[in-house]
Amino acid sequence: MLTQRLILTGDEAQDKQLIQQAAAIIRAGGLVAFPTETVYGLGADALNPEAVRRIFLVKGRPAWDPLIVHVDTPEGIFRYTHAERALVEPLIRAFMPGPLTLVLPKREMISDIVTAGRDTVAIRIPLHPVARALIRYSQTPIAAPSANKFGRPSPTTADHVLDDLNGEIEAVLDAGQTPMGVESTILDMTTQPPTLLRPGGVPKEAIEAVIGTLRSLGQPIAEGEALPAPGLSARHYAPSARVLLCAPTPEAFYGTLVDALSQYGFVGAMRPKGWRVPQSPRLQVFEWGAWGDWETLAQRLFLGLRALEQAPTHAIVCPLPPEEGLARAVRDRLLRASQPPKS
């Protein structure tokens, strides 16, 4: 199969034609990668079980890891879920369209394949205009995880998508780099109070300012058990190189790099602006951004992990952000990426 790269240029008429072309693929049961404000998603008609099943096959994704359903209006949320309006409307008003996913009781038309057999569905309204246009022209909700092989760093460019999936999907809508770079926040609305399942583009603090204190997930869910939402596997977002985390100080970063160079052949450094690194021909450096500029660091996280693994490197050293604001999402991704593979 030849994967079509549909490059959006900003020409309104031409872009509309390409998005409609991609929508026709979705309606015919095909797979299209498309940009959201967070990362590129791998989309299929959420109401077509066979199309959804192909997502799992192409990604190598286990059936116990559910998908997010994308709709283009708030009414779409109520059409496909049994959401209580009084419960979710404050969140819709505050954060949607945007990088917030709600887990809600599903309606019957949403297949168990989408939800890993659970009676709840993760659903959101993406902010990216291309994503919303694709949903609108497809005339169906779109089920979409990140457009990469399962467990890999998420794709923030069309090149990343093609690195993983070229020849296995029908098309990718190329609108350049995604603006946010980390996935949506996932909130389970079936618990009281709601449970933060995955930190993401909407900070926990912002949500709590609207609806009050959130529950934490608590005990990790055992692998193989149906997850309530995607992105919760212990090891996830991981490059082929080992990710080594260190305390968020220039001294700890430098020392960890020295140690890594003594143990690994080629080492990558996710370097915050101005932080010192050892001189070595075996060291590859990715200029990550200013420490504390969490928007930039989030946007460039997966870009850096993918660039360094392709350098190639055997280990990547990265300082670990604090558990606050958008930094919490970057921290979550790095903690999962650093987990060793199962032997």
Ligand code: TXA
The other form holds:
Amino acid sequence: MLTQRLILTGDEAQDKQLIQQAAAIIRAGGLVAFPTETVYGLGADALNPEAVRRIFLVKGRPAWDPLIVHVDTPEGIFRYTHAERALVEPLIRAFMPGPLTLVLPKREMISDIVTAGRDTVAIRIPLHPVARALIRYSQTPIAAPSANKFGRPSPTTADHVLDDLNGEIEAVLDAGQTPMGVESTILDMTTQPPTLLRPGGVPKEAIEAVIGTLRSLGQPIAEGEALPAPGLSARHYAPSARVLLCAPTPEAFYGTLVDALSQYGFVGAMRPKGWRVPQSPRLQVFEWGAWGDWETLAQRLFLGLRALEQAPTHAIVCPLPPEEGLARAVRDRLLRASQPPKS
Ligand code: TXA
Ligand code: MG
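Requested next: the structure of the form predicted in complex with this ligand (the form predicted alone having been shown above).
After this comes the whole thing, all chains and molecules, with the earlier chain placed first.
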């Protein structure tokens, strides 16, 4: 199969035509990768079980790991879930459209394939105008995981999508780099209080300011273990190189790089602005951004991991962000990416 790259240039009429072309593919049961404000998604008609089944096939995603359904209006949330209005309306008002996903009791028309047999469905309203137009023109909700092979870093450019899925999907809508770079925050609304299943684009603190203290999950669960909440496998988002984390100080970063160079052939550095690195022809540096500028560091996280693995490198050294605000999402992805593969 030839994967079409539909390049959006900002020319309104032309972009509209390309998005409509992509929508026609979705309606016909095909797969289209598209930009959201977080990462690129791999979309299919959420009401077409055969189309959704193909997402699992091309991603190599286990059938137990359910998908997020994307809708373009709050009404979509009530159409496909049994959401209690009083419970979700404050969140909709505060954060939607945007990078917040709610897990809610599903309605009949959402098939077991989307939800991996669960009676809940994860649902969100993306903010990216291309994602919203695609949903609108498709006239159907769109089921979409991140558009990477299972376990790999999420794609933040159309090139990343094609690196993983070229020849396996009908098209990718290319609107350049995604603005946030980390996935949506996932909140399980079926517990009291709601449970934070995955930190993401909307910080936990911002949600707590609206609905009060959340329940948090403890440790990530080991790969392949029975999952109380799916998609929380310890190892995830991992490039082919080992990810080595260090304390977030210039000294620890420098020292960990020296150690890594003594143990691995080629080494990558996710370098915060101005931090020192050892001189070595075997060291590849990715200029990550200013430490503390979490918007930039989040946006460039997967970009850096993918660039360094392709350099290529055997190990990537990266300082670990603190557990607060948007940094929490970056920290979560790095902790998972650094888990050694199960042998
Ligand atoms: O920002 C995002 O959320 C991106 C863009 C494309 O929207 N999507 C994304 O999808 O990150 P994915 O499939 O890579 O991650 C979705 C996570 C998975 O960990 C999955 O297990 C969890 O959501 N999930 C889906 N349905 C669920 C459910 N009913 N209950 C609990 N977790 C669920
Ligand atoms: Mg994913």
